[in-house]
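Let's start with one chain on its own, the form predicted alone, as structure tokens.
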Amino acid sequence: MRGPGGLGGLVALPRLDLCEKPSPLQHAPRLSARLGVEVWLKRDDLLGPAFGGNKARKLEYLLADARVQGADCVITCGAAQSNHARLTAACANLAGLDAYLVLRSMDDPAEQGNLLLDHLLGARVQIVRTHRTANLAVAMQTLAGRLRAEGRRPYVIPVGGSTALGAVGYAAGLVELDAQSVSAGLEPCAVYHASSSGGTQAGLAVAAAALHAGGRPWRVIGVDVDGDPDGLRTTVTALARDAAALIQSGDPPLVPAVDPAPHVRVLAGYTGPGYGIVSEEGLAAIRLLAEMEGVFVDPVYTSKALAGIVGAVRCGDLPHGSSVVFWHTGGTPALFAYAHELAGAG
């Protein structure tokens, strides 16, 4: 357990080593030629255990905090195909903690994709009949109370691991990208990523503010996948300010005291029919990246973020010849749970 040294400073926050960093930064030459902009892939889909993903960066801090607090198990929540739940189960195993997953579904979900992996990882899964992830908070607290009555010491992680502490992982993540870009000869440019519960974007905004103040103007754009861009912007801004305060309490801080709010940019219009529902643009993006680079994106999050890049090229927000980073936040196992919807992709 240690702080994130070598990333522009040390933070007085415990962290577990759960994934090998940095994640790769790869140029995508065939996709670049197709779109007319230079596309780079930040491969957090290769980060961490159990098929990887962005939540590993958050869980390094959250599970370290769980250990410090003496927890012997963790509880988190999400949709039945939650990437966060799958990675929490895997990383909890590595940390020596039991995992309890409170997942939502209106029916009996098929045991495939992420849900299959949850069971293989030995997680205790509870299905709650509700449409809204927000409704799972009460179920988590009820479960925590029962476990405490049994003598257990649970640590509750909100949906997506999106807390100020979890966001610290992505403040460090953008500093990591900035260092890689120097070696790759890539100047600071636009960074697109999927945004939902807000923790990833909040951390990126904190570091974007600090790097901009230091003459490294990264422009981070969170592509809304929930269909509530105003709500997302409010959530991300609050999380970013809390994360900034937490990080700036370090000695020395990872980033200087700069307000991250002006660096919270949300792109709307790519949710499609709704959260967790395949969109036409997302389906086209899945096929495009697979055919061009042999890299898969998922139907819920990353395909919609990649569709945002395609749309930005078409409308001129990303000019011909400019550079862009697609931050691949993972989610590949969910592809298998959408086989019926994706079958027409060919």
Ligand SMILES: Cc1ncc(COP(=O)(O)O)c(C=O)c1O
Second form
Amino acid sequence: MRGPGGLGGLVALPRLDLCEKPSPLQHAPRLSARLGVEVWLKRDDLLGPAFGGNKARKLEYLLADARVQGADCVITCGAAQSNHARLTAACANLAGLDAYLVLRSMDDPAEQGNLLLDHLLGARVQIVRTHRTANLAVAMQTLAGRLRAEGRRPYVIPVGGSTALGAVGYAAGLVELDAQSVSAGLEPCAVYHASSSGGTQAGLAVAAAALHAGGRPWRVIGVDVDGDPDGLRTTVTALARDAAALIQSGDPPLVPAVDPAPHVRVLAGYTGPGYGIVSEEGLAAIRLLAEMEGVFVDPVYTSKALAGIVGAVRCGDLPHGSSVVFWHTGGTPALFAYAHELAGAG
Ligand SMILES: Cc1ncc(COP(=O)(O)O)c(C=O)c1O
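So the form predicted alone is up there; where is the form predicted together with the ligand?
Starting with the chain above, the whole complex follows.
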């Protein structure tokens, strides 16, 4: 365990080393030529174990905290195809903790994609019949109570690992991108990413506020994938303020005391029919990135964020010749669980 960890050693928060950083920052020449803007890929899909993804950055802090608190197992929740659950199971294995996953599905979910990997990782999976992820919090507490009664010491991680502590991982992520951009010759520009439970965007907003104050004006745009942009903005703003308070309490603090709220930008209109349902624009984005760059995005999150970039080019929000970073947050194992919707498409 590293401590004081993360953020260049500037914050006295314990952190486990669970992924090799920095994740690659790659120019996408063929996609750039096609879109008429310079597209860079921040490859967090390559970050961490078990097919990687954005949760690895959060879990470095969350699982370190679990260890500090003396936990011997972790509980988390999500949809049956949750990338967060899969990465929690994998990272818990690395941290020597047992993983319990409380997943929602209205029917018997196919043993494919993330769920298949959860089982191969040895996680204990409980399926709850509900539409709403919010209902899983109760099931997690019930499970935690049962485990405590058995003498275990569970650490409960909320959906998406989206706590202030988890968000710190993404504040460090934008600082990492800023450093990489200098050697790549990339000026601060727009950064698009998929946003759902809000922790990723909250961390990015905290660092965007600090870097902006220091003359590095990154513009972070979270693409709403749940169809609730107002709710997302509220959640991200609250998480960002809490994460900023956590970081600013460091000695010395990572960031000056800047309110991250003005840096919370949510892009609506790319959810399509709903969370977890393939959208027409998303499907086109999957094919576009695969054909141009040989890189896959997933049907639930990253394809919709990439569709947001394509839409922003079309409507002029991203002017011809400007630069944009597509922050690839992972999720690709879910492709296989959507074979039916994706096969033969296009
Ligand atoms: C692949 C992928 N991208 C983006 C997100 C959104 O991240 P957050 O929940 O921190 O908003 C998730 C969340 O599960 C995800 O799995």
